[in-house]
Amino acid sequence: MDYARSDRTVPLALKILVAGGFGVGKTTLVSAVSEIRPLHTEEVLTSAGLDTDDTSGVEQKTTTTVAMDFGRISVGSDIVLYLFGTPGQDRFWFLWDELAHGALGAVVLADTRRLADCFPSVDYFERRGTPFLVAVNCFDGEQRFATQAVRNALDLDPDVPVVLCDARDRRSSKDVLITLVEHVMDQVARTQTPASVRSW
């Protein structure tokens, strides 16, 4: 039986991680930036969790994420990036392998209010040889330190890349993104980012 051929291609199937710290904007980001619906595993703060989630700095937050949020979105015809944000809470940490389980890099949410609250996705990332970058969440009426000056203070390599963000903006978050994907691809020595991802 003879079948139509197709000039189709299947896009290369990506995998990325956005962590950092409980209320750093990981849930935002991935609503801010997905083509198709996310998936959120939101639940309502309540008092039973006041002894666990420090709230200091992100008082007006009601909800937080219990599992994962799932998002979409594609890079020209040639890539497609499954976004997956891993909730921030130190008793959820056993979740991080399964969702880390071949993902291609991460993105690290960082907010200055709190830095130290993404000291443990830098660290885990690092331990498990994950390419990722730290994405400054630049929140409104706060003060934004220059890249150098939060490269100091998380103790970064040179090689990993800070960049400024607002999780909120669609734009903001593709270039967080496709910053990203350009490391990951330096790291593998691959010589040639595909044309599609400069022109988003």
Ligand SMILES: Nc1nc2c(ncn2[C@@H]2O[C@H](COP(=O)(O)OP(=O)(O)OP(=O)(O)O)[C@@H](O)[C@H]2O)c(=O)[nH]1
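C-alpha atoms forming the largest set that superposes within 1.5 Å between two forms make up the rigid core. Note that the coordinates shown come from a computational prediction; the quantities given were computed from them, not determined experimentally. Residue numbers count along the first chain shown, from 1. Compared with the form predicted in complex with the ligand:
- The two forms, fitted on the rigid core, differ between the two forms by less than 2 Å at the CA of L104.
- For T130, a C-alpha deviation below 2 angstroms is recorded between the two forms after rigid-core alignment.
- Fitting the two forms on the rigid core leaves the C-alpha of V75 displaced by at least 2 angstroms between the two forms.
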Given for the second form:
Amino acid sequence: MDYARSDRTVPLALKILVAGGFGVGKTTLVSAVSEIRPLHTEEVLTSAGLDTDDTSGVEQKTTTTVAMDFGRISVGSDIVLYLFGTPGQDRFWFLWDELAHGALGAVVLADTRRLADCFPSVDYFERRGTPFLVAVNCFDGEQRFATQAVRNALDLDPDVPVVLCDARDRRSSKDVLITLVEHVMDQVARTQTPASVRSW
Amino acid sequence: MTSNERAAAWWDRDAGPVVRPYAMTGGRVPAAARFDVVATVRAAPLGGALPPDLQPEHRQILAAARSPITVADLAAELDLALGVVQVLLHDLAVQELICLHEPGRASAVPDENVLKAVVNGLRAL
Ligand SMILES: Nc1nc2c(ncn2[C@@H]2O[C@H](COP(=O)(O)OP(=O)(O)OP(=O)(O)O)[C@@H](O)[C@H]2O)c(=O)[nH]1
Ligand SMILES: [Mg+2]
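Follow the form predicted alone with the form predicted in complex with the ligand, if you could.
In what comes next, the whole complex appears, and the chain from above leads the way.
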């Protein structure tokens, strides 16, 4: 019974989040690159009565079902990427907090016809300091905005990658993930350089 | 602290009317501190028989966790809500029936070699 050894053979699990507005292609992207399985949670929402006449202070607790896209990609023999896609509505941020904890990074999917839908996701990851990129899902290839226009509209930091993608296409979706991981590598390199200079 | 006290400290029992998915947890819902969704769970080596008061879902989890499995994989595989799995896992952890291996939270960002391996792995897909 060599448990110490079996612990070392537990694959390294890395989380990547897929965010974006309603119907932007999150499920499509996750299923294009991974074996997707339905995953749901039941969240207990506490809502103090919004009615100002309600002086009872009684809190109402209800559960709401949140469906997530849950994808799994084995990369190499001992690393597994877990993809989590879940609705980008504000009322689900508590769920994002749970998923984003320790996440490697995030993909924010955008549809140029409804660019504002991804504002909350962009804000969220900026505030959290989670590395992210914006992937513009080119529905029917019509909306080939210049990525610069998207960058300006979203007021992104210059180092945040903006890429075009077709969420239905495996290769294209895979490239989105590769760009994200490379972006994380750049960030790691950037934060490590000052430290090594200091220690030198 | 008894396991019941610990459970009381951990879980919000004031969940109001018991709602369907949490019926199997006796109305207990996960509190703020949860297991990471990609924490790995493994059934602990059994010293004897399983406690008789385990529910079917506890047993399902133990069976599925005979080899290491993540919290999210457990929920998907057993078709249970993630929040419900969190409560059931807590029960099992208190009774030392499972071992949990949390991913390195503090050093969230893996080192460069891991990231390179991920990029290469994705390219090779
Ligand atoms: N033409 C085209 N259609 C797409 C593309 N990506 C997704 N779709 C379609 O758009 C619709 C919505 O895509 P989903 O992947 O379900 O979007 P979602 O973000 O998961 O949606 P919600 O979970 O409801 O928020 C589906 O009918 C997809 O087939 C794309 O790149 N091009
Ligand atoms: Mg979807």
